[in-house]
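One chain follows as C-alpha cells, the form predicted alone.
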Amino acid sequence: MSLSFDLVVVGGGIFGLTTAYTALKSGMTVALIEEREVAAGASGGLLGALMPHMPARWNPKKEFQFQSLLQLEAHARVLEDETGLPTGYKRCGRILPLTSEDKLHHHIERAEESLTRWHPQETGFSYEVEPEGSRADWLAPGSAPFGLVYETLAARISPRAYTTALAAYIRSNGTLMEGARFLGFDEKTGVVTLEGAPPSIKADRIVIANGYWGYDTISEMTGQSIGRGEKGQAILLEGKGLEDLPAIYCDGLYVVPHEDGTVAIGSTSDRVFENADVDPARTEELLFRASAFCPRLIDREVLTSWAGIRPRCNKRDPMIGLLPERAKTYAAVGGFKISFGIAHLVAKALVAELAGKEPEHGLPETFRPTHHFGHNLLAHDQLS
C-alpha cells in the first residue's frame, strides 16, 4: 500500500493531535501515526486544569497563554459541533487561598496588575481578593486565614473527552494510525518508516509531538537531549453535586470538578521514577492533602487512578518548530502543565509556519528551537 500525505504527525498526544486537526482544517492531507493509541501517555491524564499564569512579570510566554486561553472556549465548542462528542469544556474559575499576610499583599498587587494584563473591560475576567471564610461552602476557612483569591479566566476540559473528540475528528477527515511505531523519516525521499501496517508511508514534512518519548527521537535526530520526563499522578473521585464548583490550588494540588459529577485531584510531579504505574500510596496521599482543605471530598468512592510521564524541556518551555540542521522535520514538545490550555494557538502557530504563512499569535522566542538547541540551521544543501 502507497499513501503520501502532505504531513505527517508522529504522537496522539494533546500536541500531536491539534496539530493534525488545524493540519487538516487548513486543506493538508494528513497522516497522524500513534505507536499505542491516541492520548496513552501524559495526554490521557485525569485533571484537565487551564489555568492561567499570574498577572505580573507579564512576558511573551504569558501573553501567549493568556490569548490561548481566550480562544480556548470558542476552539472546543466548534469541535463538539463538528463531530457531536463533548470536551467537558467550562469556564469554572479558580479559587487561591492566602496563607500569610505577605501571600495576600502579594495577591493585591496581582488583582491591580489584571486590570492591565487581563482587560477586564473587554474580557469580563477577573482577579480580585476576598476576605477570609470567604466560599467557606467549598473550602476549609482555615486552609485561607488570610483570604482568597478567585479569578475567572481559569477553566477545565476533559483530557479524555477532548482528545476522543480530535481524534474523532482527525479519523473522518484524515487518516489516524494507531499501533503504528515511527522508525524514521527520510527528508530526500519523504519516506517515512514503520513498524506496523503500512510498512512505509510518504510525507511531505513531519511533526515530531510524542510527548517524552519524543525526546529520544529527536535526540538520535540531533545528536542533542532536551527534555526529560517527569512523572505526575492523578485520581478521580465521585462528585455529585460538585460539577459546578470553580477549580481550588492549595497545597500544590488542583481539585477540579467535572461536569460529568466526577471530581479530579492532582498532580504529583517526581523527576525521579521506576515506571509510570500507579502508585497506591501516592493515591492515597492525594486523597487525604485534598481533603484537608476541601472536606466535602471526604467520603467520596476513587473511581480510577492515572499515572503519566509527563514531557519538560530542560529549559522549560516547550519546542515548536522547525529542528535543527533539518529542512523538513517540526517538532512540537515539552508542554508539561500547560499543554492543554496552549496547543490549540500552538497548533495554529505550527501551522502557519508549514504553510510559510504569519500567525495572528506567534510563538514566543522562548518556544522556538534556537531557544533550545542554540541554532537552527536549514539543510537545505542536503536535500539537492
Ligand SMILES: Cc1cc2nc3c(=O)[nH]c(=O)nc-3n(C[C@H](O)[C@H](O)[C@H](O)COP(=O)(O)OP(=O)(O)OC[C@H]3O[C@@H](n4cnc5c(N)ncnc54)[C@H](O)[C@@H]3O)c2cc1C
The other form holds:
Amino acid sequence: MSLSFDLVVVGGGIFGLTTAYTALKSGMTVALIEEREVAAGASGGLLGALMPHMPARWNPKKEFQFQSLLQLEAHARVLEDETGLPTGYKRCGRILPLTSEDKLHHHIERAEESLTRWHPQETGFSYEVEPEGSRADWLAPGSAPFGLVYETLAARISPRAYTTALAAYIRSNGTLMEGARFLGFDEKTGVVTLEGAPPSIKADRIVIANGYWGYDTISEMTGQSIGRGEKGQAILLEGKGLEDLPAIYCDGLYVVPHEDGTVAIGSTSDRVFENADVDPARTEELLFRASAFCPRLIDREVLTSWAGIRPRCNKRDPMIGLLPERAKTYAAVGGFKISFGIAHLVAKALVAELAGKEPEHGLPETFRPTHHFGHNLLAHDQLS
Ligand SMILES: Cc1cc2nc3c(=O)[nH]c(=O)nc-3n(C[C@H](O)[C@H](O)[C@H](O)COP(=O)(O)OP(=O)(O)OC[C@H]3O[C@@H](n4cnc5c(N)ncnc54)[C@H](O)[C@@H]3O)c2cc1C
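Alongside the form predicted alone that was just displayed, please also present the structure of the form predicted together with this ligand.
Below is the whole assembly, all chains and molecules, this chain first.
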C-alpha cells in the first residue's frame, strides 16, 4: 500500500496537532505520524495555563501572543462544535500577589501600559492593581502584603481534552497514524521513512513537530543543535467548589482550577534530568509550596502527578519554518512554556506559508529559522 499526502506532520503534540488540523481545514491532504500515541510527550500534561506576557517592554513576540490569546476562545469553540468534544477552555483570569513596594510600583506602571497594549475598551480585558486583603478567600493575605494584580485576559484549557478533540478531528478528516516512528524524508522522491515495515508514505512537504525529540531530528538533517529539553512536573488535586476561581501565579507556581472539579499545580523546571519519570519528592514540594499561599488546597487529595519534557530552543523562542538547505522540510518546535496559548496561531502562519499566502498574523522574526540557525546558512534555492 502506498499513500501520498500534501503534508505529513511528525509528532502528535500540540504543535503537530494544530498544524495538521489547520492544514486539513485549508484543504490539504494530511497525515500525522506519532511514535507512541497522541499527547504522549509534553502536551499530555495537567496545567493548561494560558497566561499573557506582561504589558511592559512590548515587542512583536508579545503582540503575537496577545493576538493568539484573543483568538483562542473562538478557535476552541469551533473545535468543540466540530467534534462534539470539550476542550476545557475558560477565560479564568489571574491573580499575581505583590510582595514588595518595588513590585507594587512596577505593576502600577504595567497596569497603565496595559491601557495602550491590551486595548481594554475594544477587548474588554483589564490589568488592575487591587489593595492588600483582596480576594482573601482564595489567596492567603499574608502572601500579598502590597496588594495584588488581577487581570482578566488569562485563561486555561485542559491539555488532555484539547489534544483529544484535535486528534478526533484529524482522525475524521485526515490520517492519524499512532505507533509510527518517523526516521527520515527524501525530498527528491517524497518518501517518508517510518520504523519497521509500515505502509510506504509519500509527502509533498513535511513539518517536524516532535517536541524535544525534534532537536535530534533537526540536528540529523542540518548538523545544527538548536535546542534542548527541560523537565517539568505538575500535580492534580481534587478541587470541588473551586472551578470558577481565577488562576494564581505565586512563588514561581501556577494554581489552575479546571471545570471538571480539579486543580492543577505546577510546575518544576529541571534543565538536568535523566528521564521523564515523576519524582515523588517534587510532588510533595509542589503541594507544600502551593498550600502556603493558597490554604484552600490543604487536605485535598492528590489525584495524579505527571512529568514531561518541554522543548526549549537555545534562542528561547520557538522555531517555525523551512529548515536551512531544504526545500520541503519545515519545523515547528520549541514552544517551551507557552505552547498551548500560541499553537493555533503558529499553525495558521505556518499553513499560510505552506500555501504561499500571507498569514493574517505574521510570525515574529525571533520565531524564524534565521534567528535560530543564523543568516549564514543558505536556503535551498540559494544553493550552488
Ligand atoms: C510540567 C509542565 C507544565 C507545562 N505547563 C504548560 C502550561 O500551563 N501552558 C503551556 O502553554 N505550556 C505548558 N507546558 C509546555 C507545553 O506542554 C509544551 O511546550 C508543549 O506540550 C510542547 O508541544 P510539542 O507539540 O512541541 O511537543 P510534544 O508535546 O512533546 O509532542 C511531541 C510528540 O512527538 C512524538 N515523537 C517524538 N519523536 C517522534 C518520531 N521520531 N516520530 C513520530 N513521533 C515522534 C512524541 O511521542 C510526542 O507525542 C508545560 C510543560 C510541562 C512539562
